[in-house]
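We begin with a single chain expressed as structure tokens, specifically the form predicted on its own.
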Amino acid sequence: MIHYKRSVMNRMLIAIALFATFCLQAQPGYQPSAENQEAREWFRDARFGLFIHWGVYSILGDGEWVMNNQNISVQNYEKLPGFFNPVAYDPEMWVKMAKDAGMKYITITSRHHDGFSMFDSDVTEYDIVDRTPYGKDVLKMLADACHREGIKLFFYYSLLDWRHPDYFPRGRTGKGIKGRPATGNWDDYIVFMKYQLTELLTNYGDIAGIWLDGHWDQVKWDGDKWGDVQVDWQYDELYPLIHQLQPGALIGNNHHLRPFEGEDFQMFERDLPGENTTGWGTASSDVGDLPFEMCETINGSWGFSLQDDSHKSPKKLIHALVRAAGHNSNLLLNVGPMPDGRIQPEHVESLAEVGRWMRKNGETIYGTHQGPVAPRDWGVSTQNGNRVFLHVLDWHEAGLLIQDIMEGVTSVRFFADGGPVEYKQTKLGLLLTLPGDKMDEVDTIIEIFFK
């Protein structure tokens, strides 16, 4: 059963007030504010962020979908908060780790699909302050640390909820979870979300954005393709609410579709823009013109998974970051902290290694856009002004022909030491000579200057 801290009458008054705000201020046709446009530019230049999936599910060590995957009843799952006591949680360490890795922002789960809120919420007692022995607002602590260190903070917020009785009609997931009532009021659920989003955007200082997830839970499967959404998510009210509370906050929605009106960046889950290696990626025809962000895991899991040893090497992480930049995209790299609040030591060390690389080579990533050399299996290019950075990630021949560059080159050098690269402008393109002793095992960066 859901226990509210505020009466139903209070929630109705809140809903009425929100509705009145929309009637007075919401306008047809979203026009980003000056603050929002400035935030988009910052986001495009940032290129690297830390994703954090953390909740009571970490206790079971089987990822953030454990409630669904193990069909844990609502009654049994509600026992987990009583064991959640992250005494080793150190938000200052988290922020320092991200900053040292070269990351410019952090996105953390404020509420995931299990419905448990990792912040102090007035609209429910099912949150970290009221239901855990820890009893502290971890998001407030993290927000304060981020603000002190100049790291921007985004909040992940789940649209779907496997526990809330008013999340009805039920979606495609969570069907095996027992203890969910057979009825509910969708409009009341939307009010609940509006109230929580209002809390997140008023109680934690400047928030860089809201990262929504779960739209896909309400999309019908028509046998061989996705069909229509079976509910009204009321984005025409949710999005103006977010923008009115914090005009500079960016909205992204992990729906795997072309951006909806009111969104400010487009995200791609475990795929580069326009690719679909996962089966749920975004079709190339649905890639819009907003800033891009690709999210990926540091091992194989989003939430802490005790038996997941598929940790990506620093080299693989650097390649993911470089390839994202070469596709005009940020990389949002995820870690899943352990139940006590610590981040796995091997992940801390890998991020430190990425940070060492970024301190040497960040100039070729931050503030760049996709260069004139289209992404290839061997690498990508980034560009800033008249400088193109060719990132050669996997090439073992003495010569490399760049057919995308036909003219205008004034000089070519190795970025690492400034040494010249022998080149020749041919009818087929720019031919580079790459001595084996000059090649870097992680990323050979070649700087090409144009007129």
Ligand code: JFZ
Given for the second form:
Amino acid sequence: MIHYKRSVMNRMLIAIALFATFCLQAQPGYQPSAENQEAREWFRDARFGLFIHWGVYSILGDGEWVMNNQNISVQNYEKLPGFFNPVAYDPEMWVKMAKDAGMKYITITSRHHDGFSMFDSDVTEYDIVDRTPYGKDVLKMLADACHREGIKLFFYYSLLDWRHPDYFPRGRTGKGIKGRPATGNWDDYIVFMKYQLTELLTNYGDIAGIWLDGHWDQVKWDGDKWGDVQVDWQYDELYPLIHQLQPGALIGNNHHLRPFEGEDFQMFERDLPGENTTGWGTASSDVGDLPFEMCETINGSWGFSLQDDSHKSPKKLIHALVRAAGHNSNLLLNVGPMPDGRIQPEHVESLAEVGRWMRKNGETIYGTHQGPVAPRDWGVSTQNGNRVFLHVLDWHEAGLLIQDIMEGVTSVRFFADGGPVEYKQTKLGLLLTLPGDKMDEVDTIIEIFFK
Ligand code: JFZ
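Please show me the structure of the same protein in the form predicted in complex with this ligand, now that we have looked at it in the form predicted on its own.
Whole complex next, starting from this chain.
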């Protein structure tokens, strides 16, 4: 027998225990069904979706974390549903706006961390039908509009809940919220979530996927990296349940870790895959091989924020979309509708502008994957079959050297007007001549043809 030092033994035991926990949290031996694989292909090609954060928090115009950020007690927060009356809510208009922007799917919050269900649920009265003067199931209305208009619908579903008594042990957030009881039964909470997920995947027709969030609330933060999970999220039951109810529904989980078994796509919050500019995002070593989706805000807020005027320009939004595509990723771009049900005009206008761009240039985005030219500060490349598109986003000199392309080029043209691009194959790469008057302020797209 080999004799290990005690500390080494301990570390090995911990590693084994962690590995076991990890396996428990997944769907072991998961083989995606044919429907699921087909859905993944659709998802990869779709490239652009609309994220919607809407809840009773929208009334306060201070983002979806307002309950936590303002330390609003459970008792006081429970007054909000009584004010929620979105008389101008027109789901058909939302769906048309998304389609006009070039988006192929919508992901909407069915229940956020505040624990309020934006759909008619039988396992709680804390929902839109039972507690608001509006009294209608806004998700059902949206699902119907999506199905009519041929746009896919995902449900965001928070694992974390700042109000539910059985969300216990409490996580890292919401500690200042008064009125949360000091006991609770975790297993009952899991049962509650199973019921709700069953409702969401039964009562709303075809659902393209479930976007889970809040895992990280139960993970220790070691100052620079994620540590142990203090609860069992029972993904080994949640994931098969979702896949059983709708085999084509794609599961994504915003845990910022390497994908768990049973998940169908990997999401990146406000970051391109492999980049971790937020510091608490996904490490580059944790980027897997599932389809990618990156989510981003138009201003700096997910839920409606009255004071957040840091709206990104249409140019910036297009760059986000193009860069995502150049990283093999979808962009899920967010709006936070106002309490009356309208989307703020600044965001409606920007999305219309992105849509105009997509109508002209969509074929260089949809159905593409990352091209042969690695992403650079000046731009990215996309590819569809043998068509390669170079997206020059930020370059102001007449010569651009493409080091990733050494040979095989037969012609190069500007995508916008089909006009030829002067080029030379050099020992250092493909040298393009880009006259100033041919450059597009937003994105100069160059199509490269190969032998
Ligand atoms: C999460 C939500 O908390 C947020 O409200 C929004 O829905 C966004 C899309 O997703 O954002 C996070 C996720 C993880 C951390 C912080 C915010 N984290 O790890 O600290």
